[in-house]
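Presented below, as structure tokens, is a lone chain in the form predicted on its own.
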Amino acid sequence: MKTYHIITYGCQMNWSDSERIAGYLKKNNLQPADLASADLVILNLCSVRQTAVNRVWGKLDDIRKKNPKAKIILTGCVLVADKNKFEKHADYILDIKNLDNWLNKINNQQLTTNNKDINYFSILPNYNSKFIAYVPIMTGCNNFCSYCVVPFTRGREVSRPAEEIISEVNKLVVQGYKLIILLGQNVNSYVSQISNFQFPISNKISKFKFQKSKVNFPQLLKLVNSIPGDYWLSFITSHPKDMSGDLIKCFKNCQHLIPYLHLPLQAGSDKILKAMNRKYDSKKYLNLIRKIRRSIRNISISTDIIVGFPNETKQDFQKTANLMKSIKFDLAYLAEYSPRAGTASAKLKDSISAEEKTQRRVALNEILKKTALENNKKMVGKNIEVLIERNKSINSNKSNKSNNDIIYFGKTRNFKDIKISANSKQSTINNLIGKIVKTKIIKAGPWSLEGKLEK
């Protein structure tokens, strides 16, 4: 085995896991290759919705046609029922938690006692970006929302040691990374056993002493925020039932923490929230949003919503629509309910037609389009910070091929997409990528902003 190719589905945690898979294979002298020539093809799966699983079947057929000699590995979030179906179509189905032993398994070697219990988070990732990094702080979930497979595919919550997280973030900041995103299925429930310890900060030693034996998520944020440097800090995902006052205060007190929060709502009907086992009601969620916005007035808030959950009546759906109108989200990830084997909701009749689910999703998207535009218009005329992610060169004068203008694409400090025009006199084609620059907002759309570079 000399080469590999990774295909990733699903959430940011899967993308982060793929970076660690790449780091592990690189450590063992394997090199990346295209799909048609790779010795190993790894599919990092997502089982959140059936449509995500269905795409894998088509991809397996595609791989066998393009590269019949390749060994295929399936990993990621895979339900037991799907594993049984995939076994005949893949060479290996391997658990990401056993990453350090993958090649032993492939080579039919016995696991060694020395590396049998290695935490895969300790494996050095091969980051996809040179300026944005996902840093997992925990894995698994204890909440058992009735529609969700995560507790069954990733197991119960396991928090990563604070020392390990701080060390990884510190190295990234020293290397010049500009956006650090802490990852977990529910970061709010993070807790690390800890005693007095030391860790490096920008090649210096700082001491953080705690009388208690545990560090919770707000304390972890403060520790990470204490790392000096020119960078932004963010996190995903939070559960409303665990959103504490101490965590809200971090947005004011942590200078690196950007004013952006992803807080899944899932439904606006208390009946549906109870059936989902979400452990909060619509009033509590709304009051929480109001408290957050009173504390951080410029914060951008996104959410997740599922339409067509079993027994969701038109009245239930209307409650979700009304709550969306009231909250005025900046962004929402809207999903049509899909039953997943092993979850509590899979025992319920999938009572809403596919057509009705789509109609409800489209209706919510129209509400979102209006509220997002309303929020974005408030930013027009303001001078803000933007992290430049990529660019595109365009020729504004066909008679003069050397007169190229540049369009930059990036994220604002409150995590909105933005497009920035710059002429060749202001910048060269590559010098701003990965940098934080001052930008004036000149136009707003529902899904993105437009700006111009400040001199």
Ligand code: SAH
Given for the second form:
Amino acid sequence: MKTYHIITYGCQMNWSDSERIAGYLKKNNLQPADLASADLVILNLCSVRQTAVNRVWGKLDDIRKKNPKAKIILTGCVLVADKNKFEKHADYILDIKNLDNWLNKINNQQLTTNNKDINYFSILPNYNSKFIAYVPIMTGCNNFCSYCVVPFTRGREVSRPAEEIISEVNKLVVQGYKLIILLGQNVNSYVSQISNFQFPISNKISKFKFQKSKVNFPQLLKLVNSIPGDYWLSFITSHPKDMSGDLIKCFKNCQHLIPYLHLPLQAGSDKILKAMNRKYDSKKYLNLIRKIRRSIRNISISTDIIVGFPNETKQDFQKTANLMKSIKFDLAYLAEYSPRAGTASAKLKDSISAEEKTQRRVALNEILKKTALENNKKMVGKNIEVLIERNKSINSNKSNKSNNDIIYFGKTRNFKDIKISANSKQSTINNLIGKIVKTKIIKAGPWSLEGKLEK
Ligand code: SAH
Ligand code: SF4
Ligand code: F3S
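Having seen the form predicted on its own, please provide the structure of the form predicted together with the ligand.
Complete assembly follows, chain above in first position.
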């Protein structure tokens, strides 16, 4: 085995895991290669919706056709029922938690790894970006929302030791990373023991006192935030049931924490929320949002919503639509319900037709488009900070004297997509990619902003 190729599906957790897989393979002297020539092809799977699983079959055919000699490893979130089906089509099905043992398994020709908890977090990742880093702080989920596979595919919650998180973030900040995103299925139920309270960084940190040497999520945020440097800090994903007053206060007290929160609502009808086992009702969610907006000006809030859950009537759906209108989300990931084998809701009849689910999703998207535009318009004229992620050169027409020939794409401090036109002078003087620059917002659309570089 000399070379590898990784294909990743699913959420940021999987993308982050793929960075650790790459780090592990590189440490073992394997080099990245393209799909057609790699000795090992790793498929990092997502099972959250059936469409995600269906896509894998086509990909497997594609790999076999382009690279018949490659050994294929399946990993990531795979349901037991699918594991049995995939077994005949892959060479290995390996658990990410055993990552530091993968090559031993492969060399010993074992098809699967046992589900032993090994701290794969401590494996040094090969980060995809030079300025944005996802840092896992926990994995798994204890919540068992009735529709969701994650507790089955990733198991129970395991929090990463605070010392390890702080040391990873500190290294990233020293290397010049500008955006650190703490990652987990439910970051706000994070809890870890502090075993050895010695951090390799500023003395400021040691002034924190912990009850019974346990660190919860707001405390972890404060610790990370005390790492000195010029960087932004954020986190995904939070559960509304664990959105404490202390966590809301962090947005005020932690200067690195950017004003952006992803808080999945899932549905606006209390009947559906109960059937989903979400442990809050619409009133509690709305009050939470009001409290957050009152205390953090300019915060942008995104959410996840599922339409067409079993027995979601038109009235139930209307409640979601109404709640979305009053909350005015900045962004929402709208999903059509997909029954998942083994979950509680898979026992219920998938009663809403595919057409109806699509109609409901499209209707919510229309509401989102209006509220996002309304929120974005309020930003026009403001000077804000933007982290530049990439650029695109425009084929400049020589007869046209315009010098706006580079467009930069980035994220505002409240995590909105922005496009910035810069003239060639501004862009050749500085390579702006990976830098935080001052920008004036000049235009707003529902899905992105337009800005102009400020001196
Ligand atoms: N831990 C995260 C969610 C992870 S799954 C959280 O609780 O917020 C990401 C999103 O996929 C969920 O928020 C949900 O909106 C969607 N999703 C999960 N299971 C689904 C299903 N069976 N059908 C449709 N969408 C689903
Ligand atoms: Fe899934 Fe619910 Fe856990 Fe999120 S909180 S991962 S939706 S079970
Ligand atoms: Fe998918 Fe697993 Fe993430 S099921 S959404 S890759 S946690």
